[in-house]
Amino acid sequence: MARYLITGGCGFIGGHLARALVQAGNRVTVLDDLSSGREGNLPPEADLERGCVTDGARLAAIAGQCDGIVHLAAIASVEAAAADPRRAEAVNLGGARNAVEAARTEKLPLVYASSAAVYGDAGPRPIAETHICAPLSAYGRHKLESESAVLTLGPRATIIRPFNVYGPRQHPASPYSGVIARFISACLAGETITVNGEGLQSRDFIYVGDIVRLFLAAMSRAPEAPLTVNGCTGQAISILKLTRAIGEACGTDLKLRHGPARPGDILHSRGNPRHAHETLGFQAEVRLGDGLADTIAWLREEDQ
């Protein structure tokens, strides 16, 4: 049995990824400030420790007691970014390098959850690995960064690249929350679902039970190199085309209307699981409908 620290683990993937080391039978102890995290995403036997990424010292010392680091905790909302960059920075960048540093004092290997913002917009082609990196937003821009902090670490460095990660337990009233979630409340309730421009921007959507297993892969794996992998299916959807999916999958009549284009919006999305798959032995196997499902079924319980 093995003790793993999760920092922002409170937060949608997060929960879910202590639920599975539990259930596995490891111990978790989670570090997270509960400001977008929620503690009902836990399991009960996960410890709570109520803390910033930004308290170098207390991470290193929660860490000292854990035989493996998985580092999660992040600003990821571009409203929150915008209304405090320095917050932002500190915690996206300075958190991360605080998780290195912990890491490596204690000799620890160390799995980051980097993001597909790194990328920026690279077309509608799979994007690999190795694909020039020219993120378009500020937590891009810290992603990126802070993987080449993480890469310091050597073997015991795991980086992995999510695309668009849904599921069950992605509250849809949160800033972070993503567009399915988002787009499920809507329709269930039967409000109005507004589209940016004109639907045709493209994502990566991947079942959060998948990435789940891509991270527990990771986890395991034998530190013989520095390891860089997207966290994706292979398969992209317009952003119409979902809509779409989730008013059948509702099975209501959907409203929707088309709003402006958001500025510096990403067109397409969509990335490359080979590498993954080569490494790791990772597939994702969930199918976008049956992944609808279980949402759906979650927000349908959430609002009794």
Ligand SMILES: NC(=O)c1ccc[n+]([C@@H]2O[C@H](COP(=O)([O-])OP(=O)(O)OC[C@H]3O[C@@H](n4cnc5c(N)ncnc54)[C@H](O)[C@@H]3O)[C@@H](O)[C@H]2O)c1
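Requested next: the structure of the form predicted in complex with the ligand (the form predicted alone having been shown above).
So it's only the chain below, everything else dropped.
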């Protein structure tokens, strides 16, 4: 039985990952400051250490009791990071450096949650990991700088660049939350959905259960060389089509209004999933319609 440290394990992705690890018979320790996560996202078997990843000594001490680290803790959106740049640098870059130092000292494998934001505006074609990285935001730049630090670990370093992750337990209350959670919540409440600009911008949405399988595959790989992979489906849908799909799945008449386009918004973002498939045997499996249905069911239950 192995024990894993998940930083940010009380968050959306981390809670699902902690459950999957426990279900597979592992032990889990989570380091989380509960700034955006919830203790209720964790399975009861997981051990929670409430604290901040900027505290390198604490992170290293916990890592010393573990067999591997998954570093998820972050101010996890472009807008939230831009709202408090100093804190974002301390947490998103400083926290990642602390995770790297802990992994180095304890000789542990590290799986790092980077982001598709490292690519910037890469155009409409599916983006492969070899594509030039030109992040447009501080969030993306910190992820990219953190990747460089992670790669200094050599073969024990795995970097995952998730595209847009959605699914149950992504809470819609925050304006920084994922667009699918916010749109479904508005749709169920009969509220009007505001689409930025014409809604022709498109995104590669990956279901949280799929991204968790990718993390698990990364955690169990043989450490032969450092590895960087996209976390994506290879499919993209426009925001306008997404609103229609959500309206249909909710079974309600969707109310839609177009707001101003968001300055600097990337028009298209679609990942190339080939490298993750070739190196880790990973392929996203959950179709958008099925993932939306699961998310809607969970949000309906939450509302009761």
